[in-house]
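In the block that follows, a single chain appears as structure tokens, in the form predicted alone.
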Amino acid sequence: MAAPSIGRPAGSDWVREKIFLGMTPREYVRSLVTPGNAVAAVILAVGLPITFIRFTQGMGAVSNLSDANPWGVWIAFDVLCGVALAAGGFLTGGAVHLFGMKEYKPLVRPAILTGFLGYALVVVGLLFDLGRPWRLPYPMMVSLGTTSVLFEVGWCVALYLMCQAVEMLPPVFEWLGYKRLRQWAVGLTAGATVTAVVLSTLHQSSLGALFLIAPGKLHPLWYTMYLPVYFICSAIGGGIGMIIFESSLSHSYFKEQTKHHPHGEFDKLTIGLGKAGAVVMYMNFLLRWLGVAHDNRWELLTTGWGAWWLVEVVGFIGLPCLVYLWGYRKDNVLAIRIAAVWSVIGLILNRFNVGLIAFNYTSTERYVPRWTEIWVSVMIITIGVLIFRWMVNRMPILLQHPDYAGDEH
């Protein structure tokens, strides 16, 4: 994969250099003919007609959602998982810009870009799930609903998305060659980072608090007063896993952009993240058992639901914690990457358990997603990957613009 064009061409060469990566339009189109793009084209070719049906004939035409099961895979995966997996943006931004951990600077921009796209696509996924999507801004501007947790979540997510957009401005202006605007955007970054960290802790925990209003619907092993703490703690663990996963893929796929960053130094960063992952997963593991002890749910662990809870907590929190720890002590990067993917899968399993599987567990009418719902989620992820690749191939996300070599930002 070619490195992005970071020079400053003039006139008609601008489009060729900045958009078509120095190729003619015909050469650029030919370069897009790859197996990966073919798969993406098939996903979009099926997903776009489903989208048209959804917004012209309603949710019932493409989903199995009902009054008994109003929340389905679009909430459990697109929203609950999407928000948590995008936590890497505020984690790396806070670590580098607020706590001075400058050695992790190479991971900041790709993590913030991943977080920004993740939150933006959460909003897109939410539009599919709302009966009247054009009323998305209503809780924030028209009918405030200040007593609802969703009011706080809506405002937090909207403001956080704006903060991440501000944090993404410096590489965009570097790509466009706007030095003064870039300097102005850099001046806003510290404030945006502080605000983003505060907002993240609020809405990540608020998503857990959202389920506190459903004590009779969520299974007692998952329902606890600690749900807000679980959600923020698991989001941090999943966010660290996503940083390791995404940065490892980027170093493998975008080799031209990452060749300035020696593998030895990159491995040290991965091992450091593995140590943080082990600590967070250990805390998450203890908190989950604390909830069982506090609510005295021990007898439920011998039921079928208890076995499923143990699969999640022991299999996808405790075991990856041990693998993280082993990888850190042995300087084994592969083990840490395995633990990272493991923890991300565990986070997805937790959000599915809380939002879908263990929710409405006594209902006789169980929800099973239609294939079109799953396809829409796959299409949204595909769009995110395509936008991420488009931006990384053009903007200084993984490499540093030569005009700003040595710049602290």
Contents of the next structure:
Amino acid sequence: MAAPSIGRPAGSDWVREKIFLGMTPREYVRSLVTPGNAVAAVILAVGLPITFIRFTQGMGAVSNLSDANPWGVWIAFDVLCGVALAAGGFLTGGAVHLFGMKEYKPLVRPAILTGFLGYALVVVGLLFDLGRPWRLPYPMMVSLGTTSVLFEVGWCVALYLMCQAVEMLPPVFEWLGYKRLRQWAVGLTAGATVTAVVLSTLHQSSLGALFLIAPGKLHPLWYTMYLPVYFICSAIGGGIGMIIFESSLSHSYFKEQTKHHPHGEFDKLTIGLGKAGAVVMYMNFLLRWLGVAHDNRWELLTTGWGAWWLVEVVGFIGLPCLVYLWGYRKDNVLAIRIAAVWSVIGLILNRFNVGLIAFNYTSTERYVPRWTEIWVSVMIITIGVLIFRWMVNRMPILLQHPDYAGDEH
Amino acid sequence: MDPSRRQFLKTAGVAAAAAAAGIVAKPLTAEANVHVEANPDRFGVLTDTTLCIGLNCRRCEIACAKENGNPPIDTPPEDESVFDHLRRTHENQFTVVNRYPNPHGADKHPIYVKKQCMHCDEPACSSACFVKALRKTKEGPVVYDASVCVGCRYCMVACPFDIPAYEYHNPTSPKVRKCTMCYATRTSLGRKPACVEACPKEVMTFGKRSDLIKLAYEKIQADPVRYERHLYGEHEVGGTSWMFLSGAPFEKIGLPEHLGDVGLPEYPRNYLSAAPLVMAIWPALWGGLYMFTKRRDELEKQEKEKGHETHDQEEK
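Could you switch over to the form predicted together with its partner chain, since the one displayed so far is the form predicted alone?
First the chain shown before, then all remaining chains and molecules of the complex.
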């Protein structure tokens, strides 16, 4: 894995340095032939015809969406999970820039890049799911339906995407070698971070609030007035899990780039995050019981749906919380990584429960996604991973650009 | 200007802009989430399910298809098999008649219930729509404007009666499809909907909603044995334009009784009114924290430099 190039060579050398990682085009193409890329190629090769069919024959041709089940995996996974898992961006930005937890600075850029890509891909996912995707700007400029929670979600996601784009400018300008532009972009970071935190808290909870309008359709163990609170709090839990998961992967995959950040030091950060994870998961665990107590749903816990609720709350919030705690007390990085993945799966399970499984629970017509729907989601994730790798290999995301060593941002 | 002051102004500017957005957003969100401007003369339909014959009829379905330019119904009226399972409305069929066994005994006549958009007084679909494609008219019907619809299908998620349907196989201009109470061709002109007109048994009565409520209670009082003592739709989800009388519990004839009397837009309303508050308070809170952190770091740095200086002097 070649390290990003530094400085500003001229002409075709520039392309060679910046785009081809210092290789000739021929060498570069040869370097792309790897098992991982082969898998990605297969995913894209199957995904593209599905995309073509979707946009020429309608979404009914590739999905099991129906009048009884208007929202499927494209909403439950691509949007509800995508947004929640991208919470790491605003969390690390806030922790480092607002709370002054400087030691976590190495995690900010990868987390913000993950968040930015996550949100951009949410929009890509929406293009598949919206009947007329080219009208995406309509709620912003043509006809403003202010009574809709979705109106708030749309605005927040659009503005938040812009915030994260601003936060991504410094590494992009460092890569291109534009020092003055970079300085200007750094000046915007404070405003972008504050705005990002504001927008995140709003729209993470809005995604939960989307379901407030359907009290008869979402099972009462999941439907509570606390839904918006649950969504923001579980996104924080899932976001921490994703930071641990994603940074651990990066540290082993992009070894060359993280040399400056010794493993011992990195492990300390992971353990610190594990402690935060334990606290947040504990809070989530309590909150979920609070909803049952507030609405007095205790008798529902003995039903089949109650058992499924317990699987989610005890199995995927309570247990990972304990594993986090154990890992933190024993300084066990592996346990913390396991808890992180566990809590991320728990978050996905929660979003699936609210969006698909416990939704329309009385309906006789149950929704099961068609393989093509899942393939589209997998294709979107693959594109995200490819872009992440492309950028990390070229821009100072994981390593610090030597020109700006000691700089605050 | 020194950098920290400029920084402060920048952050304060963001906070002020967000607060302003909050102030603007407040009346906007309040506008359509409160009870609709209820026109006392708005129309409605009273359906007396005890009169519907169902089998060998379905004239309402036929008339509906014709009026809306939809394909004719695909099973003939005498075909009893359509009643074997419960049907819902679809993109090409805005009303369906379903059959329910009579809960008073298997020997009793089964109950036929027509299903179509209820035209709620506080429509969940309309409040859920983020481009205002769905709208409650002052005449009563809830109508749809395809020219702004993005196709998110949140209206379908929101509708408590599972009415809006979607053209999933239309790649270029898919529309949400549902009963409009014949708004464009009939009710906006004061004429009764096609299904009401076509019914040979006068199951449905079209008129001013307030008159229909009076009529319904007269019917219940005149024959308390025949009817349940409840007018479905008078208060359900804040009231609907389409109302039902029944001889059997409504829950048994496909009209959910657990929906409550509160208009569904009420549920997200509190949440939405909190959002501008967050937009006003949060930036100041987080911006303040940012400045606090920054100042603390600066002081720390100064302290350290000072420490170094005195240390150096001592060494000399």
